[in-house]
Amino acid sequence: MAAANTAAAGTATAAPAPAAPAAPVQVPRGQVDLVDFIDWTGVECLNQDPSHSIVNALKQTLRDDEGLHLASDSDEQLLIYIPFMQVVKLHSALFKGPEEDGEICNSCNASCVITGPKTVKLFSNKEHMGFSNVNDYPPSDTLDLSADHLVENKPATLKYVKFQNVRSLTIFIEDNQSGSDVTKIHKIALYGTT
């Protein structure tokens, strides 16, 4: 079972300079980032890395820099919880992998290993959920990421009508794309209205 790190929002630690801005990220129409909306006092990560905490992933300035991202500890999954300050409506997500030497990508046909995010489940205003639990509830929606889908910085759709009164979104990092031990993630950002 994964280990129970728990941190709230604070401050980033130091990385390598940053590399050259990503793509531009296409928000999808009538949508805006909800980073603001974000109530950063009652963020937690569950089983991350205490030197690549959740706020290098989910905060604006922060996840845009290359160099910084969110990793699992003990093994490859990520237990997040975001609660926003007023209710709002989710439409889509957007989660970045980053991509390090190995194997051949498809999307870039260079030498790299995907260890972002593949089974993303998201609930709707569950709270105090934790590893031992998270597989008693079915989740508002199951994203199944493809590597392509995580170097594309473009958003994943998810089930409207599942997300209409969110007060706090819980994201389950099941697994990652290489199988690997670690599971790391760049950026993560959620899209909808107020």
Given for the second form:
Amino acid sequence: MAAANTAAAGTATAAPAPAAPAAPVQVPRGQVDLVDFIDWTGVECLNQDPSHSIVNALKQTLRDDEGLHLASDSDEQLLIYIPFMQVVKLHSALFKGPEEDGEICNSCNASCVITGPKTVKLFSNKEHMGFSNVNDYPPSDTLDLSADHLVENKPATLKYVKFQNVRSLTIFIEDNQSGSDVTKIHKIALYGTT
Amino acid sequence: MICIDNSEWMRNGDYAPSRFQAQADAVNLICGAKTQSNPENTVGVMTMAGKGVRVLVTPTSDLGKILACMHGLEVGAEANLAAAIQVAQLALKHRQNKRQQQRIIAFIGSPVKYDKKVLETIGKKLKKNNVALDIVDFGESDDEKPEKLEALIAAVNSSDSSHIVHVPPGDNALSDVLLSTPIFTGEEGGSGFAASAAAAAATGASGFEFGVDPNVDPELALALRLSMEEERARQEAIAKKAAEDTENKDHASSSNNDSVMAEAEPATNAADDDKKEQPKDDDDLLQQALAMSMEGGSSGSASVADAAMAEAGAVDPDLALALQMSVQDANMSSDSDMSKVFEDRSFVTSILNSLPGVDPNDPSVKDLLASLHGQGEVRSFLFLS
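Can you swap the form predicted alone for the form predicted together with its partner chain?
So here's everything in the complex, that chain up top.
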């Protein structure tokens, strides 16, 4: 795994710049970026690569840095737990992943491209879930991200009704666009109100 | 979560006294180290063989419970490593305090019948769930076992949190070998328990003052410390008044006392061997002291002194010995400098304050102190409630 990551990093630096610059983020009207309300002491991410950790995707300064990303470790799934400092209402979520022509994943036999998340399940107010019981509960919402979602900086709207009283959010990334062993996320942004 | 291998292979005697016993000692040591290093640590124990894969005690910080469950474990059957790791994971998942880090310590003494691939998938699953794994590889060693276990650790390892230790059979006890490994010393860079245990094992005598561990026997340590202080004070006073001490009886008795004190000092400073001789001496000294206190001094206070001594002695013979020694001093020389020491209120109250179970504000104690000064004689009455 370590070898795959370093090889991937090597090709990333050599890869050409993205074809078209992404559009600037349009914060939905009336919503704020909830990054200020995240309780950082409680943020956890299962199956993350230690050198590419969750803060790279969540924190204000780090997430806009193109060189930093969150990567998964043993397989492509990720389980992110985000507690908030106060009760919030979630409106939409933005996921930013690598480009279509990103680096090749070295670990699996098929030469598939390392890509961003596809099926994302969100659970509100469920603490300390593990991979074993994540499918025992119905998710508060399920997002099926397409490649456009990941690149165009367009937040995906959530079922607002289900996220009225959110103390903590669990994001389960079930698979990714290409089906490779590694899922990469450049940025996760949550929009809503308090 | 500690996984014990109690399969048939553990009957072998290549680790003294038997593999299973060496393993049990190591487990006890690890439990002690973990519970001491951080009060929030919890340890659970489970078996991999014997009656089957079962959890003997769920993660708890109660060391007594953990040690008790190790009793009466039977050796037999084959170890089922995969199932054991799964059960351990489940036990860790249902821990009380979700903020604790999850770790499995597996003692693997029997041959590993799984192949590398299976072990690697097990390792990956552990890593995915953020569980660290420590392996103690001992006992049976076939060609592939070290490789397989190394592969397992490599699969689990994330930023150096998992370790493997290979212990070949030999003179060194399993626990001693483990003491210096990262399994014991842990992430935080060492625990006091492990360090002191290692020091004790190395020097052969405890590094504590007076050769008595205050944790093990606080009363004895306290009594010894008290008698040391009294002796020190007495020696200083004697040095000052050496010229005045001309009476043979005093000389003889103080030299007798010196020999008693000198006996106490090597006992307090040296290792455990001397302590075996002390109980015999205690009885002799007890007789001596009782006899002497009967003869000399005012009978009334002497009998009260005896009563106090008997009461104290009934509670703790070692404490009684210390008291005896101090009373002997008093009986020996009437204008002993101890009287000056004891008349020093602050000294007495400080001693009383440091003793457990004695409240200097207790009216009976206050009366005593008043009577002490009134009598002009030296007694130390300690009522242990």
